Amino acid sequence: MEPDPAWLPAAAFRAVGSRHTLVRGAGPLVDTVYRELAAACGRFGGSVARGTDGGPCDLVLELGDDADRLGDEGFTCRREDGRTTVSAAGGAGLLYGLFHVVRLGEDAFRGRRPRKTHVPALALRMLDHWDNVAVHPVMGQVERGYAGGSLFWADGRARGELERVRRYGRLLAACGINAVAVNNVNVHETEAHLLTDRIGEVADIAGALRPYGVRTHLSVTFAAPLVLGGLPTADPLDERVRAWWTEATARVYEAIPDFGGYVVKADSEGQPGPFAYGRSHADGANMLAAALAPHGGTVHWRAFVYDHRQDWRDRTTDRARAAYDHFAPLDGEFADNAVLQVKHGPMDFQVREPVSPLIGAMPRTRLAVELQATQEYTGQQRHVCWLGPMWSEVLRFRPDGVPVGGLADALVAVSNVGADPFWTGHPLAQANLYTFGRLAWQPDADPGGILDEWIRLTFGPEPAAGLRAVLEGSWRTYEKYTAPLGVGFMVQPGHHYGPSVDGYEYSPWGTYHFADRDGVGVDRSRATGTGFAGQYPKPWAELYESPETCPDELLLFFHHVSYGHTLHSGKTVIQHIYDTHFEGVEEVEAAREVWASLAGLVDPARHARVAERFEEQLRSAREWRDQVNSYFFRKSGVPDAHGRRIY
């Protein structure tokens, strides 16, 4: 099957492809703009010229605007005297300006449009691919990937045919993403060699992405001097180690002059790191930053560091505290080209978590906020779960007066794309990728507007109302039929799909709900619990400290309460659990019916794939409902107030 064109079907280019267009300027990305327009005009009957104005035209894309104001990626757009003009200071800005006009469609050529400036709020908008070069015996080719094999790797080597990678770069540029890490943050032996003797394969991938302004990054192992260099140590303060990284990095830039930098997972879940040598995370990150600095590169050092061998009987150890405890004391110690990459929540991409207190606690450190587009804990792209509202809540959260979107230097997401013909396995999961890119460009953008934009570009106007009904409430629907009130997890161990209420309850991973006959939830208060609530500044610390003030949706994350505890909604905890789990299944049933009604308005292959996924989502939602409700009925002994069947 031909890969689905996602939000760039040919029809999206009709408005620009039927016009007379002029492109002014030179450079590789300007060449990309010209090729895009030439292809569109060839399909829809317009024309495109380069250079000086040769006559009347409807659309002008030109270099030469204010570089100090726009940078390389910003652009302006205006329409006056019957002509639409996009101006930029750099080729990337011109490319983004073209896709802006494509999004506007016919509206770009109607009436008068005053000059408006568009500059990305975040300079780095990045996807991390958790792709393995070789098929890992436990993790497969793509760890936590739900869209088939890797776009980049097959049979232990880089894919020889790079046209799909080039098309992927085009998709990313169309929603504003400008960087990609091409391999798993868990760097295994095969992937380690990408840094040295296999860097040519990475260079080929970088060459396919470069025409769309997408820079390539590489995940590396902290132990590379040991694994690859034959050194007896990887101590970041050892001069031999520092020299090895300097030389290895210089060779990377010889192969990839516009290389973005490294992504590192260290001292986490078994990955090697500076702790082995009595050094800090700042020591480790700064060593790599020093090797990258002469070339303009950046190291992304992940803050996902915690004890994954804890004793479930010990309630004083709290995984949620770990990132703050490890990194907040290091504020101001990281190099200027070291970016601390922090998961948006303190645990692990659950359907509901508070925003990590580490975001906002390190004003002298560059931060990247990490999201997860691949739906590891939100249905694994077998369930419809549009994450735009959740991400928007995170980016608008104000830890100490400034929204998260204003505190971050970068926004990063774990990619949800693979070799599947529909790119994301579930065709509607493409909305998450598009939404991530648009929010990374403008963190305070209305996610509902972005959803409408994606629907219109991908499906056209006819099925828009039905698609919005299916997608806009899907995150909260998923939350309803899975883990309640922020408690998290309750998933099958290992693969994390489907319910297992006690699956991790007695494990070493630190993911507990502590349900007993009297109540449920984790006491993270300062007064009687782990003290996690105290990691937040005022007023959040006070808000989360008490069950009386804590938001309902996070109650069980912060507090252990009785089943009869009354929520702000007026319901008891146990009745909330029952009601939401029944409601969640009913909402999936309704969404399935809406999707079925769109059969004549959506491409048959796409419609069939989504319909198939809805059957699985409904089966799984019923399983979640019955297991969770039955578990808590048996724990609490409290019947459902509405007399519904609970097993």
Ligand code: GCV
Contents of the next structure:
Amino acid sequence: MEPDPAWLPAAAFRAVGSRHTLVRGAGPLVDTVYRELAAACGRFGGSVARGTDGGPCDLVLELGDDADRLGDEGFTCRREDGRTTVSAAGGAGLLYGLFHVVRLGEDAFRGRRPRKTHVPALALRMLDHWDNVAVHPVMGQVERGYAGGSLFWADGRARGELERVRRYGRLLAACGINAVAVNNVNVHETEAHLLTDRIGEVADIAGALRPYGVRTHLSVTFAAPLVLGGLPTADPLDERVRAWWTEATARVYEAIPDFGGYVVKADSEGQPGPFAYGRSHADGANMLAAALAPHGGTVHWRAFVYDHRQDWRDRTTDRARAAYDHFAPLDGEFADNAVLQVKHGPMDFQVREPVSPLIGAMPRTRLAVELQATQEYTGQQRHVCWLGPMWSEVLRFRPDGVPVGGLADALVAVSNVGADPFWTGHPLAQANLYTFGRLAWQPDADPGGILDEWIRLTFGPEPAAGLRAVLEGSWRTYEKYTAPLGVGFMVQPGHHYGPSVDGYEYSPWGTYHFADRDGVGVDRSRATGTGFAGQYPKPWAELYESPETCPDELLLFFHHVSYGHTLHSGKTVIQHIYDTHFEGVEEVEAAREVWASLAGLVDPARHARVAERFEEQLRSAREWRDQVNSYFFRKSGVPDAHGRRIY
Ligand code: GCV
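Now that we've seen the form predicted alone, could you pull up the form predicted together with the ligand?
Following is the full complex, with the preceding chain placed first.
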């Protein structure tokens, strides 16, 4: 196996590494650019010089372009008179410019290229690791992690593999990611100490990521003044509490001068928060924002707040409503350096959800949209499921005229990376990480183009068509064989892998499908249901309100309908369920065949790992098909129009 099977194999640097390059400018990230080029030239026979000497060369990377226009991260690229020039105002821009040229390959050195400006649409492009320092008795080393252990932590300590962390930073920079939160938002006892007496371990990680322009953030517990500071309260309006956070934060910045800030999950799934003191989420967030402000830091306050002790008999409480109900009334109350981090859907990273109505509902509040690269509900990195098209739909959705990608200040993904030699467990899950970074840079980019880019960089040209066939439709395939028409869940409780149609039906978590002998789905209309549809602005509120206008793929999210209800597709709901579940499995079988045909075109270790995962995906997809189809056949008594085998 080659050492780093990812999208920056040495071969990707052939075009730049065989050229004569001049690097102009100074600073730590310019040093990184130089080192990258020196390594590539060492391998491919080119040369790289530093300084102002403008001798004959093919590529110039220089600092000095218009800082107002480009900021620290933007760059321009042009080619004229046989020379390619990348100009930036800051070192990060120069580094992104280098990776841009690497992506272009030989094309960067052909013909003429008019000067083009590249600036990231979103200033913060961040990965949140749900990594625990100490192995959690239920959640393990990484909560919802499917790529081995943590890159950062093992068995209660920093793992200390800083070279690997550095290479991770390099991969992230190469797809435009510039921030990482290094521990789980569920902050347990050991992890709480990272903020104070164990900040040195975080500083080491920050030091390894810094040369690639990646800033480090930390998840903290709202109860820190109690559990670490010995105070009798964590009330955000108590002066002792505020002073404690101010001092603790100042010490963090002594250790990590470019520290990004805090991530907080408060009053959510048992985590402590301001409610205990009769304070609002804005009170809580603003206290931390005040502590961070003098240092230029930001608090990411998560909006994933809902009642997780619901009575399933109670039809008036709707988990989907919760984020909006809690936060929309607080618009305008959050500090400038507080960012509200909202999951892209109103429930919890299901394979299909509408865009959260909270996105767009708080115009006076800074917004981070949270995606989930780790495949908790989308096959846990045992199934191929490329999420680019889903994320692109989210980012292009226009709640009220402006697309989500234009409303957000930050795009965040829960990381899918771990200590696995392939980084992401399933080697093809790297496509999700790469696509996330590139969409965060340019939210309206064509995801298919990004996929092609990742394939070409990672595998070269020969297997490209096969890889595209395997990946491009994989999200819709996964949707076909799992929970139908947006209804969600139907997973095994706890670990969330594999089917269990009624797994959460009588649970306290607020995730129900309400199937009975007549029909299925959740009535979230204003007229007869929970009223959730009314949280959207027009035209969405009206579109979702009626089963006649609601898009098919979200029908059961918004409505309880009979099995005989006819979809826009012309099929009944029950026949749609049967058909998609048979089709989904057939599509997995076909993708597995395509993958098998790529043996010889993909390195053997990677090929074997994916082939092995396909066996499990197919087994699991058949299980989903048979359980879901049998369940609905038994409930409804309606036979499959095509007489296929249902149990
Ligand atoms: C980190 C879901 C997951 C939890 C996760 C939570 C969250 O409930 O199952 O593991 O906790 O989301 O996003 O905070």
